[in-house]
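Here we start with a single chain on its own, the form predicted on its own, put down as structure tokens.
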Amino acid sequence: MDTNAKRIVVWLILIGFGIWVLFTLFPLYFMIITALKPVEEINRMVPTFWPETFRPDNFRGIFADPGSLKSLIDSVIVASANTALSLFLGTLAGYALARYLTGVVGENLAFFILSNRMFPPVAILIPMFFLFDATPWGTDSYWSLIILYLVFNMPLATWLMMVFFRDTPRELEEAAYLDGYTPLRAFFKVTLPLVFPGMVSVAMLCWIFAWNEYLFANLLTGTTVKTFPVHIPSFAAGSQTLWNFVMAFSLVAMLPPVILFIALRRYMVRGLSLGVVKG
């Protein structure tokens, strides 16, 4: 290939990559505009692509209703929980069908498990909200919220980390045992510090689920808690829906996962990666 026609060859992979972050950060830089925009700057026919007048007491005005806040807290304290029991749940199932059920028992068994990711959850919607109603803490609670993300997030956590587990060399553990360690002790000791960027990138997926599920959400939560995404609803005014709260209110939620993404992407990166180094 000669000189022009690699130059060619980058400048439309450049071209490509440009069109491709234009349509991926579009919408983001769209969020941010409109959050600083008056509502009638928001509502004309013709829209602008950058705000006229600034209103950055916009991020100020979101919370001057207190429910903004408790929402988030909300979240924080379904998202928490439901990620630690998923976790702690998730690690020992996998562990033991990494370890003791192998084979074709253990292969369908972890399919099973899997399988209940699969499904629709709509499906179970209206049979969960007369379960949870007919539970000592009810429908408008946390633990109704915590136990039914259990659904969806512990399936995934259990199957992740049996493949963590899986890649994690047995032989340690073995060697660990003629040391004098108990199996318990050898679990927290030897294996469990090996898989520990795997758990973490395990816990940011379904912390991230727990944070943004809407649906059942808006079913089990009431007056006494409250996410924020069926906050954000809130903000529809009557007739008119208060786009720049709206999208500031988004812009605020999008905080505590990016940031903790960004605290913890070296354990992501490893963790993601450990499926995959057997190849």
Second form
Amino acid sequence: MDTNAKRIVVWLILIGFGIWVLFTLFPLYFMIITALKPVEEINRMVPTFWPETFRPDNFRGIFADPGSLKSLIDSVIVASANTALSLFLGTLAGYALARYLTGVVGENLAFFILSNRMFPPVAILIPMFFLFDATPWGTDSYWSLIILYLVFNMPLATWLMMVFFRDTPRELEEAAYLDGYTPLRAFFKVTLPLVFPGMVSVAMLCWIFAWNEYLFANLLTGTTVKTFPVHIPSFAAGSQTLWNFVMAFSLVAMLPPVILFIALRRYMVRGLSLGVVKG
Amino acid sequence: MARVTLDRVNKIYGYGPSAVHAVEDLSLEIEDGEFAAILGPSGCGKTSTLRMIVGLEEITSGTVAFDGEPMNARAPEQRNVAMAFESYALYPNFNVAQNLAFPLEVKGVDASERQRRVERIAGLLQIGELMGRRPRELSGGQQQRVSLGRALIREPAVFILDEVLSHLDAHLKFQMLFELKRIHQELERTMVYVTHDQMEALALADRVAVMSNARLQQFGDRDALYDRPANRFVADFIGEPPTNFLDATVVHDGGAPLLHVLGSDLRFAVDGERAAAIEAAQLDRVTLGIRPQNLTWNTDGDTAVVGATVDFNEYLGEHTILTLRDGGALFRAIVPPNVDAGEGARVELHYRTRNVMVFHPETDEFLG
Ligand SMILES: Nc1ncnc2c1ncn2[C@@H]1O[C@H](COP(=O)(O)OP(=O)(O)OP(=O)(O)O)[C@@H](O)[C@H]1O
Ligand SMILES: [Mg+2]
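Let's compare: the form predicted on its own is above, so bring in the form predicted together with its partner chain.
Zooming out: every chain and molecule, the one shown earlier first.
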């Protein structure tokens, strides 16, 4: 290709990226300006693309309802507890699959565990309701969501951790055994530090899933426990939908995952590339 | 310190049709304080054998014992062995100094003593300048020496070293061989050294176990391997360039048998011992083996002679390797560097009749 043709290709690629960025960023932009508008301006037939009246007070307004803060706290509790549990179980199960169940049985078991993540969640919606209804703590509790989300997060955690463990050479542990470590000590001191970036990525994925989940949370909980996605519709009281409050609250709810992601991105990149690049 | 005994040890990986019989009926007795080498081509079961000795691999059948005490049921951490892995197995999160100190730390050796031993071993292995680096910042040969150092830093009952010098240049390898030998003499511990390089094995070890195809072929010292190889494989594997093998018929020219090489006019005489062995086996066909070193240019009188045509003359500085032909038979001889033997020249070579080895033509066993 001559340089002219090359330049055209580069420009076409850049334009393509530009359109893509516009598509992804425009909704975010519209959220932000909507969150800053008064209700009257939102309801106009021709929407404004820059607020005529700024109403930053919206962000204070959403917390007039004490349920708003509580829903965020509930979400943090559910997401964090579920992540901790998924990671704990997934790490141990992944290690066992990687090291001790290497044959056909192990392969199939690992695939079965992952396949739990593949069917449509709605399929188990009703059975789950009855299952949790039968527990002593009932459907509307932290435990029901924390345990229910394991159905989705544990297979993912197990599978990914298994892949990470498979990529850490067994000989490192064996060298430690010969130097006098017990298998348990070798696992914690030698192997776990190597997969730590991977664990951070897995934790992140689990946490975000539990943070965003709406379907099950809406069906099972709503009174004692109310996570933020379930709380959002309460801004649509009566005939009037307070879109500015909905958007402001959604923006606030976006912050924790974004902050986590930025804080941990160093580990994320390393963790997600663990399976790809050995070494 | 320990005498290491392997009694009919087998290792089978996997089950059913995909099973691999990696070690077959291996019996071996390594004396306390002995430097033993296991030598054999790639895939013959050396690493599998080592892993069973240290306890990392389950023993399919047979017994591994230290000082007569069976070890089969003992976990690796209870066997008091140190091993250097073929794949180095350095801890990627630790730097060189921490890697070296790790075995001492686990054993609870105090910090100043650790420091002293780490510096000493680093000096011996010439890795002193690398102490602060991580394994991934080292070359293959440097990693290999750190891994060797980590194994040598303790004083266990048995040292197990799996191809620990394979990635070093010839010069460095020579120095490391010397250091290893010295460490062994100093500590007087049992060492088992695995390699596929016969030079290393013969230079270091008191005795060498030659393996091939999962089986032990011979366990003996240098002289035994050179002069009384158990079979054709050992004779071929030990020695550089490899032994000449020629198919021959046994002809009785009045009294002593002569070996008449097929497809040529070459005739080799054998000494009385070998003649008796051939008679006893009642063979009229044998495989004859003679080392290139044992076909000499000069003679001190007590030798027999063969004539052949020079096919190829390789001048290698310290000596010359002649590839010779007579009829359809090809063989090689090592001669002094200055001999006048151009390609196509007719030459005569001398040999001692006791250096002619005779093998069974089908089983490849050494007859005498
Ligand atoms: N974990 C395993 N599962 C199945 N087969 C194995 C396993 N480890 C080794 N083998 C097989 O057993 C045989 C012996 O392997 P081993 O590693 O002992 O050879 P080696 O003599 O150390 O070779 P090298 O010189 O290449 O290191 C080989 O055929 C190998 O493919
Ligand atoms: Mg090996």
